[in-house]
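Only one chain comes next, encoded as structure tokens, the form predicted alone.
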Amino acid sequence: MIYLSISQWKAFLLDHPLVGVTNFVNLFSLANFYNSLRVSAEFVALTVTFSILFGLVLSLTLNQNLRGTNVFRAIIILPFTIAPIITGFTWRYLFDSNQGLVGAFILPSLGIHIGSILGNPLNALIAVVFVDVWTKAPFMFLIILAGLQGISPSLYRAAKIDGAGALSSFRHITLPLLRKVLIIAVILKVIDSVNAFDQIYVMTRGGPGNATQVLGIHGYLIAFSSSDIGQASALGVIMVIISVVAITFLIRVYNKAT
């Protein structure tokens, strides 16, 4: 990919000379690149935040020795087992304003009339974020649940004897002991969100307009619509750099927590 990013590699051309940083310069001159960078930043921030929050809430709720807990755990994990392509097609149909269960029946019955969900820029972004969280929160749930089960129950019993309530125990016991687990979960989710492509492409193709055109889709369009493999590879290198910078920062935070 690095070699392609410094080459003039276009379809139907037999000669592929090295062009240095020309592909990067041309990429930075495109308005679509900055739009995709902004959309990706919004997508990563929203999906990471809500996936971790929902995963934490679910894990706290089901980290109990109650009847039927294992059944609910299995049900929650199910969305994560579905292929992203199938998930994208399914939710695209569910959001359809003419015959989809959500878009045509549930929302109107609640008095919410927003027209075409995937045809509106803001609604489309919210929809792809929602579907990503629905799909990936179960994975965060598994990671956090494993961390919760590693906390000794004796700590909570001692805190209860000292008069600590549920909120105080969560703040002073659960969160500090989950800090490393949460950072690992964030690292994995950041990698996943930065490289998001298939689910969004199936649902919106990056539209309407370029409202959901994350970096992965922008690179795909450059490579296969504009037939410029060199510039698409340059974008791939930039995505790797973004991921490495973000993960390096998170790893330093993790090391400080150890």
Given for the second form:
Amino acid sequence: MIYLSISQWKAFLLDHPLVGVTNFVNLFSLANFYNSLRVSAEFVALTVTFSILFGLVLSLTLNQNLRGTNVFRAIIILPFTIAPIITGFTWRYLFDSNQGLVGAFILPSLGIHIGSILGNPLNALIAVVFVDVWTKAPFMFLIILAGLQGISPSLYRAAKIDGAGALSSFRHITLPLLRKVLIIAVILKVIDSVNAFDQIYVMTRGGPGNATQVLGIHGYLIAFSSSDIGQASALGVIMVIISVVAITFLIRVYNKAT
Amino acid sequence: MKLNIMRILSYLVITGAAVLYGVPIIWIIVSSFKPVSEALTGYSLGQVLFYFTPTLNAYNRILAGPFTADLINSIIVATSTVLICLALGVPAAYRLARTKNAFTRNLAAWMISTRMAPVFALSLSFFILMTRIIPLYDTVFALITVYLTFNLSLSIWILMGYFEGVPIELERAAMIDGASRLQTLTKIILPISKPAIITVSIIVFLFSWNEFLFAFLLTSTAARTVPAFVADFVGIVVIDWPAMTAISTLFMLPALILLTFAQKYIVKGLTMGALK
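Form predicted alone already given; the form predicted together with its partner chain follows:
What follows is the entire complex, opening with the chain shown before.
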């Protein structure tokens, strides 16, 4: 892949000379590249935060002995086991301003008239973030739940005897013991968000304009609309570097936590 | 009293989540039985959900089209990936589980790294590889190869963890009774490892069944799987939603069935890949 990034792969050319860092230089001169960096940064920050928060709330709730936990768990993880491209289309349909349950029915009856959701830059970004969180929070929920179940109940009993309330035992028992699991969840979600592609592709294809053009979509468009595999690979190398830097940092945090 | 408030709050959260996750899926299934797509503005909820004559039109339409061939491709790709993963993974995992050295201890890091590989960057390399160097483009073998690289290491890892827990005395006893290594594996280890094998099969199946990017880039028509077929709808402005939702309904059936009957294996497989 690094080889691809420094050679010239354009459509219909038979030989592929090595061109050094030209692909990178060209990439850095594109305004669109900085746009997709910014969009990806926003996307990663928002999806990681909200999917973990939502996953944490769900797992704390379902970790009690409530009735029907299994059924609820099945309903919640179902979307995660369906192809992202199908769930992407599902939400594109739901958001549709003429025929969708949310876009044409629920929002207008709540008195919110924002027209086409995916046609407006800001709303489209919020929508793709929402759908990503909706799809991936169940996975975060499963990981965090597994972590919660590893915490011995006797700790909570001891805390209760010492007079600790629900909130303080969450702060002093649950959070510290959950830290490792939470960091793993963050690592997995960061990798997933940096590489986001499927759902955004089917929902907006990076649009409107380039409002939801994350790095993956940008690279895809360079590779197959502008037919410049070399430059797209340069972008791929940059995505790898971003992931590696982020993961190395998080692993360092993880090692400190243990 | 305080406990009760917590309980009520918990049930509220769960119910909210169930609505948030259940309704879209129900909406898709209901819509696939609608005769034509229709505008919803100005209707009441009851009308939106129930006021139409259910019909199988959408299903007849899509099954008459190229969807059927793509569905067959999806089935071939997913089942072959599972079978090859098990055929290669079981012996490999067994050998590794019974060998203790620095290599097997560091294996975990390598195994995880293949699952975390940046897919977009790899997809371009695979695209060039399959179109220019090895002529596998638009064949099911291309997809099976790619899916194996993503899944084999994870399968070996899950199986290895399980095999390590099988007491070695069981094997010794079998061998004293005259069983060969292979017989020990097939007659003793495999039957008690059924949970691990089911877990691996389901996780690998769902991955291969749902995978989109590689299916989209590495196939055109002959080996196209359903996710790649669905992507053809992306550029269309006015989508035939009954057809689209019928495709979605058929395509999510395996996940629905597996979640109903084998939920604990899915949960185990998903979390095992991440924690340990």
